[in-house]
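Below you'll find only one chain, the form predicted on its own, shown as structure tokens.
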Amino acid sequence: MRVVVPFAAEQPKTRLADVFAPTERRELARVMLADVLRSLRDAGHAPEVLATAKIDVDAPITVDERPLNAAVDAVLAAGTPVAVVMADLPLATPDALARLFVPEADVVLAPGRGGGTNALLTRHPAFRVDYHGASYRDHRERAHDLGASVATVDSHRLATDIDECTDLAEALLHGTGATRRWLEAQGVRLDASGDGRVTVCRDHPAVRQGDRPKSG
């Protein structure tokens, strides 16, 4: 089966601006990548890389510049099966993963926590993707319209994708790979010190554009 991992190589993590600079979040993308490609491999695939720039990546890659649903469209136009793994999933272990290639439907949906699509594999050829606002429940109406059986992957790990600064909490939680090692190498750090949900802080703050002391 084709395992295609999407990547948004230039300009990852925006709503990460107030804890990384663009350089880190950049870096931060690329890890988290690293231990996706490296679960799917533990887990028996070999997982190929749907890039929307050339990047040095141990994996075969494709570039295509389009946006998302259109870049997948075309790997799925392509032929079935295919399953596609968000890059974003540093939670998501070789057992977490495998979980998704059990289920003999048509459709398999792997839900992120608010709505998304975290992972899914397609054995229809005319299955497409929108992954526009709440996607997993867009994508299961469009299995059914199919006429397509559809089987959903309850699991924590493939639920959760980094994309806000509480995220973060999770990967320093539950991680067992280099994203939660290179976190707590920048100096992130758990903090419980409220009354409500454990966040994070971090020892020493990102350099932004604009606060670089000048020289002279």
Second form
Protein chains: 2
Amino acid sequence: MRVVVPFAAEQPKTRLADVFAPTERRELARVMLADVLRSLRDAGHAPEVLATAKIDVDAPITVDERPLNAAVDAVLAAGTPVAVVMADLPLATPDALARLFVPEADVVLAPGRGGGTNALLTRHPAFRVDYHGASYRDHRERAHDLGASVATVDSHRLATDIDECTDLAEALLHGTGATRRWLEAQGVRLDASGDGRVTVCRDHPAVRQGDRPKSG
Amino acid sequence: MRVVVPFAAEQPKTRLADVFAPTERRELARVMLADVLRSLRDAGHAPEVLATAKIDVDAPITVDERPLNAAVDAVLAAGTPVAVVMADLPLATPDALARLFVPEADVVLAPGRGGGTNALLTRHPAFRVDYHGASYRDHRERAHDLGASVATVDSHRLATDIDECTDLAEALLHGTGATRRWLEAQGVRLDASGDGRVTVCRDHPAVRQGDRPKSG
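Next block, the form predicted together with a further copy of the same chain, ref. the form predicted on its own:
All chains and molecules follow, beginning with the one already shown.
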């Protein structure tokens, strides 16, 4: 089965701008991509990267400059089954990813926190994606409209994409790969001192977007 | 197996004070408790409530005014196996809860978002709890120190406790019980208009803590 990992090569992870400088965010995005590719391989798959620009990566790569939906839809139109796994899932172990391939439904969805769709698998030739807004709900509706059966993968690991600062705590708590080590090397640490959920802090502040780069 | 659901009867869910008045937060806590009890029963269990004060609830109840850790430890000291399931898990379907009882490990942990432990099962007579801070990590360490085997349940439904406003979006997106209906009745709706994750908004503002009560 084709397993595709979309990757936005430019300006990734802007919602982490309070913690990481632009170059760091690009580095983080690449480290997370490498973790996802490795986990997919360890789960027995041969993932491909679908990137907005040419990047140096240890996997077959297709470059498609169009927005995410158009690029993924082009892959789906070329034939099914296809699995699409987001590149920012550093908690996704091989075991967690393997669960995406278990249900025999026409469409399998792994919801992301906040209504996203962090991984999906389609065996239905007419299913197309819409990753904006509450895509998990929209993808369910689209499958329903096609008369396609739907299964859901209930996984905290697959639900945890890294978009916001609080997500970094999940990567430190549950990550097993290079992303966790990268975060630790940047001085990002768990902060369990508060009253509620564990958060993160950073030993040395980020170079903020708009600040002079370190080499300047 | 004893299945215990701890419940703090006073001043619940203070981190939702921006959305709900104190009486509403108490109501929400009770509706979520009812959902968890119903799901546990539908999964074939006979849950008991471990409450800080006498409440009117359709389940056997033990009142223990002590803090959470002491009250739960008293239950564990009375004999194992015991499962402890938090009362604020409105996404916890019977299928999701059933997964807690599958692994044959000495200690089974379902991590909550932000490092908590939303459900656990212990068959080890010496295991005791510590729900403060990064309890998932601490519980793993305690089990390790006892030489107890540990299994983890990777579930978004069990990981999603309702503590903060963004959690309400998960209840609206994935909830199947009374909590979702209660939120909808209060005018809490999904807001998918933003750029990132879906959030919630409320049609009519909450009476804020410190404001005069409606009956005043």
